[in-house]
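Below you'll find only one chain, the form predicted on its own, shown as structure tokens.
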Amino acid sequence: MELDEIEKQVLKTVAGIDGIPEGAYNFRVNGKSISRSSSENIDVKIRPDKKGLEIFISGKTRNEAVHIPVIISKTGLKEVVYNDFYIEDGADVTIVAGCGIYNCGAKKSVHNGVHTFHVGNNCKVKYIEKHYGMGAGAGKILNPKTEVFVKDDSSVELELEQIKGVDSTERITTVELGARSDVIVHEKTFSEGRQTVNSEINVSVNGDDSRVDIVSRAVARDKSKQKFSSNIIGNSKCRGHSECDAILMDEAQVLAVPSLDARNLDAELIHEAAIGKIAGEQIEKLMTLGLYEEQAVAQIINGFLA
């Protein structure tokens, strides 16, 4: 596998690796799978329709990771990729995805990723998805769709992050929970310029004694616009919490739309939302330590999205 320096930088940012990782992986670059490997417990295959991957994770999997980053450095490339994960009972796995687009051309580059997870009983799954854009091209567009189906006694953690440089995002996340399971969704989003972000998270709790925790952190600068929608549907005895905190700067706009739908007498659901600017005293305090104003603002933003 050969990558140029820009592609290596994108890979490091979205997947945290410099090259070939240990274990199972698939590298997709400019619309093609250029390198792929399976491990003893994780089988990575090309879908029969060649439009993505089928990944089979054995119940014997313990503390293993599979990396499936996507890099686009070709202007005008538009693709839709379908990745299906089949996670057997008892598996413990971390899945590292993420997509980076480098575009300096006159045409938009678009990646639409559809990830479907079939999580068995008594599993522990962590999914990390980071998005990043570089270059002054016509457009860097990422539209992820994530569907997660969780059986009983399992734990799923989703880390969804838009780092910077993405001009437009339509993110849809859907989770269905069985009994005695829990899902944690942590979303972090940064936008600037005239970028737009629309994120929608829907969780249906269908089994008793399950829990949901959704936490969104957002920073919107310049004239960018963000919309965050969360919906927890309590069809059973369960607990659910949704929280959205956003920092608003310049002429940006943030819309938070939390929704709770209790359909069971024992469904305990809570939501919180807060949008505001950076407090002047925070900036002044950091400036007394020797930082310029812009450095102080950057420090506050980094801490907020950490």
The other form holds:
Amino acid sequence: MELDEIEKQVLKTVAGIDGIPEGAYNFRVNGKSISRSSSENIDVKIRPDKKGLEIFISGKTRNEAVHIPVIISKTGLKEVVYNDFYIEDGADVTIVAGCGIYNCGAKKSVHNGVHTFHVGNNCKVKYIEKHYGMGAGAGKILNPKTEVFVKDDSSVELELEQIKGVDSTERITTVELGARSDVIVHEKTFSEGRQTVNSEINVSVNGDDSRVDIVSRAVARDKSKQKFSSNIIGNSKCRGHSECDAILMDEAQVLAVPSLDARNLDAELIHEAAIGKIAGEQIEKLMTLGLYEEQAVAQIINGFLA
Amino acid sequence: MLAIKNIECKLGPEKKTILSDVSIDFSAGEFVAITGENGSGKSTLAKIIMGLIKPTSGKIFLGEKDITDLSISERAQLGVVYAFQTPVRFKGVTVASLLQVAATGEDVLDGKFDGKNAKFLEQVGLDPKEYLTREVNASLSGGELKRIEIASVFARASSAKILIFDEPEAGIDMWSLDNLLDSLKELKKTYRESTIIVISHNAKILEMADRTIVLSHGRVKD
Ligand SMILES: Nc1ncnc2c1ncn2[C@@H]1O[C@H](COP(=O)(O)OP(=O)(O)OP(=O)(O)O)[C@@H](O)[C@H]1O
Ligand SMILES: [Mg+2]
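Alternate state requested, the form predicted in complex with the partner chain (shown: the form predicted on its own):
To see the whole picture, the full complex is given below, headed by that same chain.
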């Protein structure tokens, strides 16, 4: 597998790896699977229709990770990729996705990733997805669609992050939860320039004694716009919490549209939202320790999205 | 070392006079207490020295250098540091990064921390294991926050010339007050050339000081 320096840098940023990782993986570069490997417990296959991957994770999987990074370094590439995950009862797995676009050409590069997770009973699943754009090219567009179906007694953590450089994103995350399961969705988005982020997170809790926690942190600079809609539907005896916390800068706009929909007397749902600029005294305190104003701002933003 | 000359400060929409004709010379190595009734202008004076508030008139000299028009950052880099009376709460800044920024004067964006900074927490009686990774936010109690604020100034001590503590005893339980006093004494012993200014209402701190300045209605009382 040959990657150039820029591709390696993108890979490091979105997947935290320097090259081929241990265990199961698939590398998709410029629309093609260029390298792929399965492990004893994790089977990575090309879908029959060739539009993505089918990944089978056995119930014997413990503490194992599967990496499926996507790199686009060709200008004008537009793709829709479907990746399906079948996670057997009892599996404990970390899935590292992530997409980096390097575009310095004149045409838009678009990656629409549709990820579907079928999570069995008693599973522990962590899904990490980072998005990153580089290069002065026309448009770097990433539209992830994530669907998660969780059975009973499982715990799922989604870590969704837009690091930098993505011009436009439409993110839709949908979770259906069974009984005694919990899901944590952590979303972090950064936007600047005229970038736009539109994120929608929908969680339906259908079984008793399940819990959902949605935490979104956003930083919007310059003239960028972000919209965050969260929707928790409590169909059962459950607890739900969603929180949207945003730092607003310059002439940016952040819109938080929370919705809580309780359809069972024992559903307890809470929402919190806070949008505001960085308090002047926070910047001043860091300045009293020797930082310049811009450094203080960078420090606060960096920590906020860490 | 630090000289403030004829400081006058008017604040608010009504330009209320907060300080008038305040002149004080602080020598290197001196431990000076400033006291006075609530609202007498002590914190305002400290903030003027740090650059957090601009005086209406008057001058401030650090050594020979006129720092009256310098920014907060520039003063910090010249060695002025201030422990706030009401510490700032952050979102997105951990105790570890605050101490690291204080100790180095540089931002920490890579999340790599120097283990040596743990000792500044110990100096204020906090267990580093428990606190380093916490955010300096609303989840900390008032006393914890105050101790962390003091620790951030201790972390800066090796590069500071003027250290100002604004009511460090406030919110600190009485069992820990003696430890705080010990830490201040230790600071004085370690950095013999530094000027330590402590704003306080506490008799023990006033006793420790080489001299005490009393402010009353925005003026220095003779
Ligand atoms: N921005 C401001 N606008 C108007 N008045 C102000 C402002 N800041 C401070 N003051 C007033 O200035 C006076 C001095 O305040 P300062 O905080 O310096 O008092 P202090 O001596 O530190 O009091 P304490 O012992 O309560 O801490 C007070 O009457 C306060 O209300
Ligand atoms: Mg005060």
